[in-house]
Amino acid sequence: MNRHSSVAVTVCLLVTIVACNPGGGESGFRPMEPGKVLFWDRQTTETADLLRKMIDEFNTGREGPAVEAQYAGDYSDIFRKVRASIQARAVPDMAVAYQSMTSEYVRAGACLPLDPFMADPAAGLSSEELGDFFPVVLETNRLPQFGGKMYSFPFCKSVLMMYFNKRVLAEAGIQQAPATWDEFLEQCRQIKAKTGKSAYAVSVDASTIDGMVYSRGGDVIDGNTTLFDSPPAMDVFRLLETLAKEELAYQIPPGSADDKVAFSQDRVAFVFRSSSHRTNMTLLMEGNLDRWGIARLPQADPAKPTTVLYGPNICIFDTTPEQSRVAWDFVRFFTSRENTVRWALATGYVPIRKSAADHPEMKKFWDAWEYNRTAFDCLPFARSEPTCAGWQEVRGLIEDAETAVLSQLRSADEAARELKKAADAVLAAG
């Protein structure tokens, strides 16, 4: 390097560190466009539709400052937008996040406990309304890294589902969907045998991984170690590497929907999806009602059955009071009773509130298909994912080891052992 060049690199880096200060710089956050409350979120076309009306009805005679519905992409895009504008240093009053997001954003100091606001004797909720909302809804925005307060407050939630195809099962002579991981197994391999048929179409995912092993009686965390070498984990290894061996799964490229077309085209019988694809699957079986059924997740023990709950939040910046407030009365009244049927029936999602039972509107919908209401009835033993530092990386590792299994380039135990070990890693470092 010449002399010339040098001083112009010295210079530039030394504009650079004086230009940005990546820790420093910590004053209060400011509201992105002040006068408006904002929620960035991803409702796109009908149910932005209703989303949008039900902000009108909320703005409609009140005073202040009203708030605003700006869609922002996917729940990626929203994470990127968020940490840009947490950087900038001027936030929206509300966004969509899951737990993993809103922890990143409790971390940077961006994000208000809403404790304050439920206790609040006037705008708060009383102990008889908090009474109403399932306990997993609300326990699943508590954060244990941030001292167990609320950092979200339930916006969209969903079960996991098995979904069966009738036809595929009759064709084999199986009258009932399993009820439990035995009768899973059995199933399938008479629908391989009857019909030649794979039986399950293998979304890889997390999510219905950590299921699988909660309807084991199991648990994936304990503290900051995992536990994927616990036996009800093994299990669920072993079961999808017998499921891949004797071909009665197969796995689906990820991100399609191919196991949704191939359920509803007759040519699987099991499907595990969230609950809230139920009205895409309609879409895909032209509206048939007649060929498909929705069930818990098969058990290791019926009487005590558990399935994963999941969906995003709405997590409330720290702008000003007065928009934060007005933010709040926002989020209270979206999950208002009226309002939460009213969102379930027109999206798909599950009302959180158990006065929705009673509901005519939901009995209405309940008694329109007798499978319309077995997500709701898992709200009760639901359980939600972790959400501690590090999860996120965790997930992916959960994948790799699915698809390691399913493509048999690893056996169960190996798949599940090295799981463990790069897990624990990851968790002790996060």
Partner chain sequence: MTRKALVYVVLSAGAVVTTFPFLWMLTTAFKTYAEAASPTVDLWPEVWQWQNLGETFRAAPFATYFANTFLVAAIVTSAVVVTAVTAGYAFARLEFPLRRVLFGLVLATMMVPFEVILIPNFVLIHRLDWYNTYAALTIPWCANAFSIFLMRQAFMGLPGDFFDAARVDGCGHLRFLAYVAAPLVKPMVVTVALFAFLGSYNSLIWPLIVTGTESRRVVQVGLTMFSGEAGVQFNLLMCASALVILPTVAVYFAAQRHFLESSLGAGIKG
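Can you return the structure of this protein in the form predicted alone rather than the form predicted in complex with the partner chain?
Next comes a single chain, given without company.
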């Protein structure tokens, strides 16, 4: 990384940034902590320790402002804090953000497009390096609403998976996890009939709903119009309605991990969660790998699988050219092949580079348990969620609709139609 600190590279890159972003450091925003490249993140415990260690390695031997990570709460907390900082015109240099959040920052003029950084001949990424990233993890950062420019870069990625409890399935006389949604419902009914247990503990989540729609061959948006009244989306809400009415599933308290606890105590058979929850689930299952497994989401057509791509990206704010350059250097450092493998092995996120499949440590990890590679193999067919401004508010509406169906306060059809009307109004206002 020392080559990035040369004066020639710095001058070249700054000229590129200024050309793309007229005014450069005159955007009206200022660094929250001048002389320090502040990175707002949500990592805690061991993952936060690893992130700080990697930042220390990046900072060692470099001149100029150093990167410093600060815990700023969960994703929603960070979103609120960044919006407040934008209003105050004093922003962090980097922050983790989902693309729907980034769109709001771009609309406020606070984010830098990363295309000039990526294309820089000395400090950017070659076509070979870009080709090593799974296309979906890059494309999720391109915002069609803002000229298709790349306003963030992949950071922590995971995919929606189905966790299944082998003990509960065996107790119900089931030998294999469901591959289709019809099989899933059939197994839920069999589990209830044979064991008296609710088969599925539901964690209400907009991304899970999106993934379920995708897995049925549908979509949630077309242009600026939502598709929550389409057959695939209606089928999702009807499934939830059936599960609730027949007491095959129950909703856990918002923000809790009760579904994973119930899973570890053999009280439910299925949990739908991000693949990044694998490490936590391993702890809850006390290392007994024979008790459970991980599979891709049930599908309408297993020959054409789809799931949803989770995970935040890193956006770089328009503070000063020097600090923005250092922020980009860190992004490039963090997403190198070695570091993506290192991060994946320690945290449970999936490596975002294709070449990870040939890394000796990754192969060793995959060989240790038959399900360790399952999430990585979903990346070629994973899909991003909508990136348009306003989608962050739509997410809340999706979760309200899901809760209403599970609580039997609305029928599936009523909830889906009301959701579409409310979501379309939000997008139209944006």
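Quick caveat, the model's predicted, so the values are computed rather than measured. Positions refer to the first chain, counted from 1.
In the motion between these two forms, where one rigid part swings relative to another, the hinge among 401, 268, 157, 294 is 157.
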